[in-house]
Amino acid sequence: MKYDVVVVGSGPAGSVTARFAAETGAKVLILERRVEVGVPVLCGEGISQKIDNWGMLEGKRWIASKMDGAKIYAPDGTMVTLSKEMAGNETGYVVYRDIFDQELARQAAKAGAKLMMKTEATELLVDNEQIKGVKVKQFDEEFEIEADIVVGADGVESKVGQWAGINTVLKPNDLETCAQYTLTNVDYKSDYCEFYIGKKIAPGGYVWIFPKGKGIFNVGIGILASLSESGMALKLLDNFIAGHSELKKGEPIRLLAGAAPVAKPVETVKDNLILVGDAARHVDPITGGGLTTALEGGKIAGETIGRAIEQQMFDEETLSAYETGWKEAFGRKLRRDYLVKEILLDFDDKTLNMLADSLKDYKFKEFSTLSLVKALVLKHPTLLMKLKPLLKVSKESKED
């Protein structure tokens, strides 16, 4: 087998990369180790509505519900409301992630990409120190697939990056361990996503409640691996649900467990190789969300690959247009939010309560990290020294 591009992984980043590469005329193959695209779901299923502007998805089957904003709860229950009027595109959808992924894969296939299911990449195919494709296993058969470019879209545990010699090791303080129930028969009306923070609720992370309509809710938790122990995420999630009368009456129809990187991006380009999505650590270090960056980064990767195929140049210098592109698109935000994450980890529950109290009635002209910090300093001048690094980071990002 010989292709221009082999994409390892059919998640959003992989499918979008494949689509935009195929649209240039490249011969593209997507490898997926699972038996069905998008299953099992490993996601909270929230995404920004700004994806509407990109035109990558057709129809509305993938949308479960549309949010009017977000409510953030401090440890003592103080609520800060972020409405859609303030947030603009920062409000979002709750999606059916399996249908979402399958729609993106359909678009890739429509563009000409081929999919090979139940096929696992086992190592890179290397000749004279040059990547020439991948070795794979499908059922009990092992074989080789040649390709000019290999794309690692194989998620948080990316083996493609490791095989290429890229340092993809995640430190415990750069990884969130997660658990999520999908509950049905919940008698609770809400058009807002809800987030609960606090050291006792979710150390180093948060609990989320995402309404999907018809009494169905995703209720999940992410906690920092460095602050966790075996079974802790699910135990804390069970405790949270038990303490909320509306939720504890619900019945679970799905239980997920997984992990999300909250790290700095890694090296994403080598000769004949590109990393995208979670494999590239293109995940917001504050929220753990990576769907929008997967789509945006995948498009940049696919277009870069298309140009490389046309030029028949697959070296790191040629492919580095992808790294330049994603850094311009969202790299500064990821860098800023990583530093913000590190600062926020030092805040105890008492401080979080005070911050929320400062913001509960505040009328924001915009919703940004910088505007939040300015509001907090106005309310509590004594916080200035503690928040000064955060203010500096936010200002630098805005100027960029």
Ligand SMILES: Cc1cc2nc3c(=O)[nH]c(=O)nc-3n(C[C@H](O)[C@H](O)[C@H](O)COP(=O)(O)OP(=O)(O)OC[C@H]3O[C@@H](n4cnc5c(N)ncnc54)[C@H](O)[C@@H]3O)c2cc1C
Second form
Amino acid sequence: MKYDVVVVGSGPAGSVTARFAAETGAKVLILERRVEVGVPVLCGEGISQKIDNWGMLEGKRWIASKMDGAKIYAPDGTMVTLSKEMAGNETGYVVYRDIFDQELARQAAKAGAKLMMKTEATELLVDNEQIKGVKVKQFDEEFEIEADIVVGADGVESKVGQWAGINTVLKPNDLETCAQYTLTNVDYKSDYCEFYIGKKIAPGGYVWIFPKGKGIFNVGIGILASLSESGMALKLLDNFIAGHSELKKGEPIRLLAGAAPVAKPVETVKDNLILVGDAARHVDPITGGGLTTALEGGKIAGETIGRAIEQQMFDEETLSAYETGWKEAFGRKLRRDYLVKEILLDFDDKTLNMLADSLKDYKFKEFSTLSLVKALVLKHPTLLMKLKPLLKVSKESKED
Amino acid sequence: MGKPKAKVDGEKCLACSGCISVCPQDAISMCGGRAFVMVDKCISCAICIQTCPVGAISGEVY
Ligand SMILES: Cc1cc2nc3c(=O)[nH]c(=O)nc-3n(C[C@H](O)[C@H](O)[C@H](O)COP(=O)(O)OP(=O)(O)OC[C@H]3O[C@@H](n4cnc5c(N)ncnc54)[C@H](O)[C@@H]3O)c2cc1C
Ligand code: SF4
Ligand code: SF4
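Would you generate the structure of this protein in the form predicted in complex with this ligand, following the form predicted alone above?
Expanding to the full complex; the earlier chain stays at the top.
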């Protein structure tokens, strides 16, 4: 069996890459080791409404609810609100990730991509040091699939990258280890996504509450693996819910564990190989959100692959148009947010409380770094020292 | 007696792949929907144990 492209993984990054490659006429196969695309869901299911402009998803079945903004709670309970007016088009949807992923897979299929379920890539097919496809296991059968380009869209595991000699191993301080309940019958009205921060609540991470509508909420936690102990994420989440007057009366209809990379992106291109999505560490290091970058990066990857197939050139240089493309689209943001993540990790609860206290009445619509810093420092002058590294990052990222 | 090697409790594992992504030895794989440690490759660093959000991994002396 010979294809132009074999995509390992049918998550958002894999399906979008497959779709845009197939639209150029390339012969594309997606491999998925699961038995249903998008199932089980391993996600908080929040996404920015800016995806409306990209036209990648049809219909509305994948949307559970719309969020009007965000509320961030400091360790002492001080609340900072980012309302719709303030956050602009960065407000979000809560989605049904299973339907969301299946809609993206449908778009790939419509463009001509083939899908194989319960088919796991087990290693690269290499001949004379050149990548020629993948070896797979389907039920108890093992066979080879030849392709000119292999796409690693295999999520946080990123084994395809490792097989190709790219160091994708995450350091414990570059991974958020997560747990989440979907609670139903919760008597709590909120059209905001809520975030709770603090060393005792979620060391190196946060607790989130995303409203799915009809009294259903995704309540999850991510903590930095380097600050975690065995089983800690789920224990802290249980504690949080037990301490919340409304959530604790809800009943769980889903429990999941998850892992979100909060690392610097890796090398994403080799001869005959491309990495996309979580496998490429295309996740915002501050929030752990990776859906928008999976879609954006997937499109660039698919288009690059299309051109490579047309020219029948599969070397690193040809494929590096993808790396240049994603760096232009969101590479700088990922790099900046990685630095910000490192700085925020040094903030103790007292600093976070002071920050929230300064920001709680701040009008975010006049957002400018200078006015923000003035507002912060006027109220708590000692914040200036703490914020210095952040200002440096903001200045540098403007310059480059 | 050797150092304890990682062992996944298949009843507890929720297949999040976190342990796989941090293992410096590529000693863990998903196997039938559960993480599985290849004992020969494990160097007993315990990073995966600390990472597991639901406490499904423990050290076992072989
Ligand atoms: C708890 C949690 C909450 C999150 N919440 C949000 C959120 O609210 N908003 C947001 O934007 N992001 C969120 N993220 C991040 C988001 O889920 C990921 O960035 C996104 O899923 C990345 O998509 P992907 O296609 O790269 O990988 P995935 O969606 O992980 O897809 C990878 C696919 O590859 C398959 N696969 C893996 N290995 C193989 C193999 N060898 N052979 C065949 N198939 C294979 C897997 O089965 C899977 O289907 C969250 C992550 C976690 C863990
Ligand atoms: S103990 Fe270390 S080497 Fe062994 S499986 Fe866990 S992470 Fe890998
Ligand atoms: S970290 Fe724990 S729950 Fe996640 S795959 Fe590994 S053993 Fe399973």
